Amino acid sequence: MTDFDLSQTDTLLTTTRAVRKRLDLERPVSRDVVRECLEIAIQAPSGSNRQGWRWLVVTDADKRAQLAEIYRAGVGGYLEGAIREAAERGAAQDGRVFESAHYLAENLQHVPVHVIPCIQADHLPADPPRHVWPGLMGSIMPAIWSFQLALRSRGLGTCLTTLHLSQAADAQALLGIPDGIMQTALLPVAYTKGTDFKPAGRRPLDEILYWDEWSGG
């Protein structure tokens, strides 16, 4: 047995949700708490222990406003179309997710902290083959998840968004990101309105679990 409180650990892992509408847009977030969570995040493993992650934290109001415009350009008409399609299918949960994402897109400039996790990618060959990407993303995504868990345990929330990446060159120019550094997400960070998050509905494990060989759907 370990010294961890498994009940608290499991609750943290199963209730760290993608938070959009419940982000508190009025409450300030200190640099200290962001730094504290990032100190935890960089304990995550990375491929070959390269530690190629880089973290760009944006709190300047003008730059947040410009990032929000870039984000909305990346969104385009995608979310409106997704909301309509979910309604036509009668997929209520999907519809709520897309409506929440639309709310975030409309209010991103008001979220007090934007965090852009990046990874060094200048060592990649031109047009990398598919097998390269899991290793690169595996060197940043665990750290992003650790950051999200650390935020949740301190009463803050976020969600991993990637919709601005189609306009990544504009964000690069705005923020002075050098060539060879790949943006991987944009995380809106704020305190949450309440902390009573619950596990999400998921497919039964046995529908997606295979032992020794692939079988079924």
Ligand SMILES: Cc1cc2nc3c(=O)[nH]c(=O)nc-3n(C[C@H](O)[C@H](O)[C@H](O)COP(=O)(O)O)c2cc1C
Contents of the next structure:
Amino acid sequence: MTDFDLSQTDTLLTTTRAVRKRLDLERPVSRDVVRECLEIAIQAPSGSNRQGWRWLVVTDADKRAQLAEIYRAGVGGYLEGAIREAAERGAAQDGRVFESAHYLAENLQHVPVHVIPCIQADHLPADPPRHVWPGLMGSIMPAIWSFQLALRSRGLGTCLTTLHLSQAADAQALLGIPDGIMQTALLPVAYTKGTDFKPAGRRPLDEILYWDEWSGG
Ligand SMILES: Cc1cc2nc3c(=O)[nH]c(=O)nc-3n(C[C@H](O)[C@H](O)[C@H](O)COP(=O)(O)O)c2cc1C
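Any chance you could show the form predicted in complex with this ligand after that form predicted alone?
Let us now look at the entire complex, which starts with that chain.
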């Protein structure tokens, strides 16, 4: 046994949700709390311990407004189409996710802090083969998730978003990101309205678990 309080750690791990509508757009977020969460995030693993992560934190209101425009350009008509399509097939849970995503897209400029986690990619060919991607993304996504957990345990929240990445060049120009540094997400960070998040519905483990060999679908 360990000294961990499993009810606390398991609750943290199972209730850290994608927060959009419950981001508190009014309450300021200090640099100190962002730094504290990032200090925790960079304890995450990275391939070859390369630590190629770079964290761009945007608080400037004008830049956030421009990032929100870039994000909405990335969204295009995707979310509105997805909301319609979910309604047509009666997929209420999917519909709620897309509506919430649409709300975030409309309000992104009001979220007090935008964090863009980046990864050094200048050691890779321009169009890397498929086997390279797990090592690259796997060297930033665990840190992003740790950041999300650290935020949650301090009363803040975020939502991992990737929809601006089709327009990453515009964000790169806006923020002066060098070539060879790859943006991997945009995390809108704020305190949450309440902290009573719940475990989400998921496909049963037994439908997606295989022992010793692949079987079924
Ligand atoms: C790789 C990845 C990309 C995502 N991109 C977006 C995005 O661009 N916009 C958004 O609103 N949510 C985005 N999400 C959030 C997912 O919609 C969310 O995690 C999912 O609906 C499950 O909800 P939960 O995290 O609360 O369990 C993304 C999540 C992941 C893991």
